[in-house]
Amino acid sequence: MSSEDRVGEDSRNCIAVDLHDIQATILRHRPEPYFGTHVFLHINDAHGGREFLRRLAPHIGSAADWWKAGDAWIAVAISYPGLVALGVPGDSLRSFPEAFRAGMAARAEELHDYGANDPKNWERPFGSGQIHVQVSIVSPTEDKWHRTMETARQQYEGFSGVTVLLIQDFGAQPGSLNSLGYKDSIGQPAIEGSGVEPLPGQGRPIKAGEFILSYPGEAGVPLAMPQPDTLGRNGTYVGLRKYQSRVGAFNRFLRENGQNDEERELLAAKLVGRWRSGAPLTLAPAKDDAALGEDPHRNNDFTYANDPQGKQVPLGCHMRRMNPRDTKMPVLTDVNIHRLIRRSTTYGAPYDANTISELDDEGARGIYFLFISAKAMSTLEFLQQDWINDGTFMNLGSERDPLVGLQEERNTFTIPKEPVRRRIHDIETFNVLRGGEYLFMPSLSALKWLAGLNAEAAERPARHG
C-alpha cells in the first residue's frame, strides 16, 4: 500500500502544523530507490548570500501534499557562521541555542568525538566554519534527480554570492541498502498534527513541538525558538554527521566470529536488531524474511515485552539503543523526548560482502546522517553520551553501540542466550566520523525573511557569543 493510499480525508483534516511553510524533508520519507546530492556552500558576502537565498527559495519543496509520492525536492539548511555571514542582527543571533552557535566541532567533548572521531581528523571543510549553507536534492528517479539538480545548480553556479566547497552525490545503491548492507531508515517517529498516519508499531504520535519549532512539545509548551518569530516559527535544527564505513573491518569481524554464512548473517542481525532486509529479530528470530522487511505495515510492528533479557534482540544492539521502546531500563527516561527524524543517505560504492582488505577500510563510502529535531543538539549529545557510547542505561557497563559507537581496545558486544551468554571481544569501530555540522532548517517564510534582510541591518555590527 502506498503512502497516498493510507492517508484518508480524516487524517488530512486533522493537520495542525503549517505544512505549506515547513520544508519537505521534515515529513517526506526518503524514497526507495533514491538519488540525490548534498551541496555545501560558503557565503562570500551578506548581500550575495541573501540574493542566493532569494533565488533559491522558490525552488525549496514544502511538506504540503507529502503523501504524493514521486516528486523530487530541494532542501536548505544554514549553519551559525552562515547566519552571521548573511548579516542576521546580533539580537537574533544570540537567541539561538549555545550548542548551535558553538558548532559541532566545538562540542566534541559533549558528543564523545575523540580519537578517530576527533574533529582534527575530519575532512575539510567540515568543522572549519567555512560551511554556511547545505543544499540537498532528493529524488525517487535518476532523471528527476538530474533535472532538479540542474535547477539548484542554476542558482549557485557562476554566481559570485556563494562558493561551492563540496558536492557529494548519494544513493543509487542496489536495493537502497546502506554501506554495510542493511535496509535502513525504518522506524521513524509519527508526528502529531502532521496528517501522517502512524504505521503499526510507531506508537502514539509524538507532539509536533519535539520536531518543529513553535508547537507544543511533550511537556505541553513550545520550546524556545530563534527571534523574531518569523525566523524561528516552523523551523527546526539538523545534526549532520558524515561517516566513513570500514567495510573490510566489518566483513572481517563477521568472518572471524561466524563459521559460515548463516552464522555471519545472524551475527550481523544481532548487531543491528534487524536482518539485512529490515526484518526485525522480534518477528523473525531464526532466519531472514525479505517480504517482512519490505512491508512497512509489519516491519516495525513489535515491542520488547516478551524479550526483556534481549535473547532475541540484544539489549546493546543498534536498534534497541536508538529506540528502547518498552524496554525496562535501570535509568528511567521518557523515550519519546529523545526521538529524532532520521534522514540517512549512502554514498560511494555499494556494499560488497567479499570486501575484506584493510585497504577497503579507507574507501570513500559511507553514510550521511541527518538528525532532525527542534532540539537536535541536546538530543544528539544525549544519545552520543548515554545511549551510543555507554552501556549503563542497559546494565551493559562500557559496551557501546556496535554500529556507530566509537570502540576502544578490547571492547565487547554481548549476545544473551541459553545456557550462557556470548561475549564477542575486540569489536572495532565500523563507522568513523569524517565530519559534522549543526544546521538550522528555516521555514519557507523564514527563508524569505533572511533573503530580505535590509542593508542597514546587515551593516550593523553583530555582537554574538
The other form holds:
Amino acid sequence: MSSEDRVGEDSRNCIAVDLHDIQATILRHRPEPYFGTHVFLHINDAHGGREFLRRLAPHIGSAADWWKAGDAWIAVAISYPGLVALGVPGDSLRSFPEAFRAGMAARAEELHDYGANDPKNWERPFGSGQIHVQVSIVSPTEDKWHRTMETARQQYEGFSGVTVLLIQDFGAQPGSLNSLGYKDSIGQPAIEGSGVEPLPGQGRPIKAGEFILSYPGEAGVPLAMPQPDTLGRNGTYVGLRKYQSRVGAFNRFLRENGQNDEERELLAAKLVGRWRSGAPLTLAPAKDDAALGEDPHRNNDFTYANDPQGKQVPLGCHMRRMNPRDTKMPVLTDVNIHRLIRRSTTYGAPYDANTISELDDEGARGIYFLFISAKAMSTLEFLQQDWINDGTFMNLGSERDPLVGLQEERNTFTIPKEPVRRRIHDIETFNVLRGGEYLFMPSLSALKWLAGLNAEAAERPARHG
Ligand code: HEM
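Could the form predicted in complex with protoporphyrin IX containing FE be shown next, to go alongside the form predicted alone?
Every component of the complex follows; first up is the chain already shown.
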C-alpha cells in the first residue's frame, strides 16, 4: 500500500499542523525498502556553523507532501553543544529542558545505562560533546540515495565551517529485516491533525503536541518549548541510540532453548510479540503468516483483550512492554503519553541464522534506534526505568525487556502457557548500547533563524525574555 492511499480528501481537510514548516521525517514513514546515510558533524566556529545551515536549509524536506511515496529527503537535527557552537543566545539556551542540555551520556543514571551500556564503553564520537549536527539522508531507492547524498555532501565537503566526524550508511536488509532478522517499524502512533489516515489497530490518534512542539498534547496544553517561539514552534526532539546486535549470542540463545527451527522461530516470536515476518502473535498464535505480516491493514489490527495473561503474547515481550495497549497493569498509566514515532535504521551485514560464534557478537551491525517525541528525554527515561529494565509494571518482578534490556544479572524471560509457564534462564543482553545523543529537530523556519537569516528579529525575544 502506498502512502497516497492513506490520504483522502477528508483527512487533508482536517490538517491542523503546519506541514510546510515541519521536517519531513516527522510524518514520513521510513520507505520500504530504504537506503540512506547518517552524517555526524562538528561545528568549527559559530559563523561557519550558521553558514552551513544556511546552505543546507533549502534542501531539508518538509512534511508538506508526506504522502508522496518515492521521494528521498534530507533531515537535520542539532545537539545542545551544537546550539552553543552556533552562538544561540544564553536566554534561549536556558529555555531547553535540563536533560537535553546535559546530554544522553550525562543522564546515564536516569537511563539505567550501566555495565556494558555505560557511556564509558561507547564508541567515539558519541557522548563526547563533539557531535553538533546530524544530517540524515533517507531514500526508497539506491539511485535517489546517491543523488540526495551528493546534494548533502556539496553543503559540507571542503567547507571549513564544519568537520565530518562520522558517516554511517544504513539500509533495509533483504526482506526488510533488521539486524536480528525481524521486520520492523510496524507499530507507530497516528497523529491527530496530521492528515495521516490511521491504519486499522493504530488506536485513536494521539494529540500532535506529544510529537511536535507548540500544539496541545494529551494533557490539553502544549508542552513548554524552547524560546523564542520562532525557534521552538514546529520543532521536536530526537533520541538516538546506537545499538550493536550480538547476533551470535541471540542465535545461540535460540538454539539452546529450541529443539528445532520451528521451536526457535516460535521463541523468537515470543521475545518480540510478532513473528519475524511481522505477523502479530495475537492474530497468528501458533504459526507464522507471512501475508498477514506484510499487510499494513491487518498486521497491527489487534488488542490484548483476549490475552490478559499473555498466553499468546508474553506480558514481558518487547512489543507489549513498549506499547501495552489495553493490557490491565498493576501500576495505572496512560499508555498514550508514552508513545514514540520510530525512525530506526539498520546497519551492517544482514542477519544470518547460522551465525553462532562469539566472534559474531562483536560484528559491526545493529540498529540506529531513532525516535521522535516532543518530550523525548523524559519518555526515554521513563521507558528505560519502568518498562525496559524492570518488570513490576507487568507483575514480572525484575525481569527485563528481552531485546533491549540490560541483562546484568543473567535474568529470566517468562512465557505464560498451559499447564505451567515456561521460565527461560540466562537471557543475555542481545543489543548493546554503543552510543547515544539527544538532538533538537528544528522547523524549517527555525533553521533559517538559526542560520542567522533573521538574526535581528532573533535577538529581540532573547533580550526581553
Ligand atoms: C536494537 C534494538 C531494537 C530492536 C531489534 C527492536 C525490534 C523491534 C521489533 C521487531 C518490533 C516489532 C515490529 C514493529 O512494530 O516495529 C518493535 C516494536 C517496537 N519497539 Fe523496538 N526494537 C529495538 C529497540 C527499541 C527501543 C530502544 C525502544 C524504545 C525505547 C523500542 C520501542 C518499540 C516500540 C514503541 C515498538 C512498537 C510497539 C507497538 O506499537 O506495538 N524499540 N521493536
